[in-house]
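A single chain, nothing else alongside it, follows as structure tokens in the form predicted on its own.
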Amino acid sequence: MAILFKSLRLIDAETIHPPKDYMYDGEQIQVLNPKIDKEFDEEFDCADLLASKGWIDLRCMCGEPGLEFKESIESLGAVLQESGFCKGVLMPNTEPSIQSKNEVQFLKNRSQNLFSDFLIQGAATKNNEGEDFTEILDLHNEGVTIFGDGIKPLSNPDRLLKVLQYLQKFDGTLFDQSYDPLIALFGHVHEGTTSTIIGVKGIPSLSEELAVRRNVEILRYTGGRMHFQTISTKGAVDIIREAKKDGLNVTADISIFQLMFSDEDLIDFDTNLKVMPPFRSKSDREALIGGLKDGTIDAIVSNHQPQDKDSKHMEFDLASFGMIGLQTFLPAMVKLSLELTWPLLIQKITSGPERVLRSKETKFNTLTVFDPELDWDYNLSSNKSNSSNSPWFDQKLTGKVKYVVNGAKFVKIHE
């Protein structure tokens, strides 16, 4: 198979380069040699496109097992490549949770034949409960160097400080969305003037900024590599800034949609902007653009949350947290670009995820080609989830998805 891409802007984390030629022979892509007499497979005009190396989501979720309602390996795999994501890191909250070698090799053989490639994260602790420990060099041996309760914090600091021991044997990474859930309890929405006005109990900023202090200087007491997921709050943006000039080994992420929301959007209760951590103030907002830009923060994820209509349909006190977040992530992309710049989005989505999963991939092997001008209507019948918990669902959107590559497998997501 020999692909052309005509005229294509390969974007980086420097610049947007102009158009070139690049040619895709089935295993990795390359500036073609116009001196080189070759016919293609296929070739596409990719004059008004713009592509960069292939996505990677560190979190997301797939209901499978257990939750298949939500979201099955199928599904969630045709989302990810409907997106434009070539990897994605799965969170172990299933039921059972991913806490054994037969749930691993489940996920592994399942999904083996899938377009975009499954990253499994396996529990840190059984049940994503906090509290007894998996097996977790069982799990190491079945492949998985990524641990951590997913969308539950390791709050328990003996727990926390015994796994970055634990992790420490083959060099793995502690993911964790870092919060105090006592300090959160009861709440649903980020406390401020709004949870006053909408008279709904709020979770104060402090319960992510305590959470993340004590977890950075844990870290700092053991050793380790650890990674904040979904950070939200400016004072937990200057903690995690002060421990990488500290030199620990600490990353962090952020969901896009923290970009495209504040706490100020949940006056009208829409339970599809029930997220945790919860959207915050605009301050909070200006910070995180801050730790973007200064490398604070490495990456931006998805945080896709499936839920079912009845764990929505509700009273917004208890309607379920989450948001589908994968086939919006592009038109996101493309509202935050004037502010942000295509680069340093690229640079969130590709290189910074690679230097959080210390990929040691040289080959430029894949691809995502999308136009971000292209309209389309985001419904029942484009979207690709089980789930349709998106406050974007039945509007139209703008950036879609045309071409992917990842390794040796090409798809043609829209025509």
Given for the second form:
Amino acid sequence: MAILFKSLRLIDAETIHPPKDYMYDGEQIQVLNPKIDKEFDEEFDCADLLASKGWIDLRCMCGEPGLEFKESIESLGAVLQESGFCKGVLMPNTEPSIQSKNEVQFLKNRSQNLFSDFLIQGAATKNNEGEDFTEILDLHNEGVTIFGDGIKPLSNPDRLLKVLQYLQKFDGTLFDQSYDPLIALFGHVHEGTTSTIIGVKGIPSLSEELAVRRNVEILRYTGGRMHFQTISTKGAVDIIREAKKDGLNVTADISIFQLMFSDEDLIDFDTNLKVMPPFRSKSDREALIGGLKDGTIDAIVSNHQPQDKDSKHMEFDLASFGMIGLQTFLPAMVKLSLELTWPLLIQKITSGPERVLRSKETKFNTLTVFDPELDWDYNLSSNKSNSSNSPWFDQKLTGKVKYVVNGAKFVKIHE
Amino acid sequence: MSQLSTRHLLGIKDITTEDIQLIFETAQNFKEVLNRPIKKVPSLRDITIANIFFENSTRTRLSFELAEKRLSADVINFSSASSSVKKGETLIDTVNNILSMKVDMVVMRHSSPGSPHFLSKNIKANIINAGDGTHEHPTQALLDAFSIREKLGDVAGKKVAIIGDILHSRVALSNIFCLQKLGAEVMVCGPITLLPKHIASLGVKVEYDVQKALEWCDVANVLRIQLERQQIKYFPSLREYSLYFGVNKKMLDRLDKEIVIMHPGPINRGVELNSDVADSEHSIILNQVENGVAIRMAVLYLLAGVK
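Having seen the form predicted on its own, can you show the form predicted in complex with its partner chain?
Entire complex below, previous chain first.
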């Protein structure tokens, strides 16, 4: 296979490069040498397009096994591919949880023919209940290097401490969405003026800040590696910035939707906006932007959490948390590009996640090509997910992935 | 103006000051009707109203039912303390089942904040919120403000202290919105654990000492301790609450001014309010109940006219 991408502007963590012709030979991508006379199977005029190394999502949820009606392995694969992501880290919160060799092998088998690669966050505790450890070394033998309880925090400090110690045998990383579940108990939205107006119990920023502070101190004691997922508060950004300065092996990500909405958007009880962590205040958003710019925050994630209609089309306090966020990821980045540079945004879904995964790829063998100005309808016919719990569903969005290369695989998303 | 700006009454924050004034004028007329020998008017003949109560209620449901019957509406009642959700049926299914019997208006009480808003986006009937969890109870706030106006001549410029469990109270939130729209100053007072942390951002004064709140206000609206809505511990005991946050006659005797005492009921006598206050000349608690019927008649009548 030989493909020519003509006049492509490539973005890396530093800059947007001037347009060049790039060729893909079925294995790698390289700048076309005009002296070489080569025939191509396909040629694409990319004058109006942008591109970068293939994208990586550090946090998405698959419903299989057990909750296939929300998202199956096949549908998540289609969503990742359609959204331009070459890799996705799956959370372990399935039924059963991804907690033994069996589930890992099942996922590997079922996903081997998909375009995008699935990485697995193995459960740190059985059924993600935060008590008994899973067989971490056995899971590691199956290739799992990331552990955590996904949408559930490791709230017991002793369990967290022991997991951080145990993972050091193979230099594994603990992923944790840190918040204190007792401080957040019965909360549904960010605690602030809006929660007061709508009479819904709030989740104070304190719940996240306390847990992040505590976990940083535990990490200081144990050593090891910890990745904080979907932080949402100014306090958490400050604590992680300090921890990095102190030389701890700490990384962090945020959900892209945390930058698109604030708690004020919850005024109409839209259950599609009920997410965990909740949308915080505008000043928290400013702090997250600051954290992205100064490197405190390494990655932006989709936090893709599919929920079927019956889990969302109901009373606000009874509705499940979560929002799907992969197919809308590029349109969200397009909106953010008015405020943040493309190199910064691209860094947070390429080299940033690579740093978290410690998987620095030296070969240039992945590519996501996209049109930042193309409008498309996000609706039942374009949706690849088994769920549709997005506040942007049935809207016209701007920004569409066109072509993706993942090693030996190439796909045309949109012509 | 002779028509409301909305076809539902979901909360006070969603209606205008003009809407409130129109409801008051209409309620005033209905109050006169209620004092006639023949108390029934044909205004809502051929209109069917469903009172759907997913939470226990005696006085609000009775008040609505009486208001509906005084207006000659056809009334059906559905009460289920344990909501149908527990039987596997969703709120939408329950309500649609009732609506398929050709119901024009729904009066709903539900434990989930925002449930009437959810319903309003999914069914055709007019909806009146009769209390949604810890969010709003608009007709209670309207009858409270109407009763203040009746007693003191006006609401504007008056100082109203809302005392008690503000955190779990839909009455408090609706009262704050309503009183502020009508130009009153509002204070909330109670144990700090029962005051929402960000309540001051709504533009109300915050006080932790009940005696000081009584000294400040013209009207004290004392709220019921919502033990049924407290999922976790907020104060040590009812005894301590009544000693430090209850209102009794001695406290009123220390004031050298007139004060109006209100309570949305049902009263926990001896807890938030002593009998020597509830039954005193300061209390307008039974006027509130009477005005409740007139206010609800006004709301039903006006909403029936909005297509």
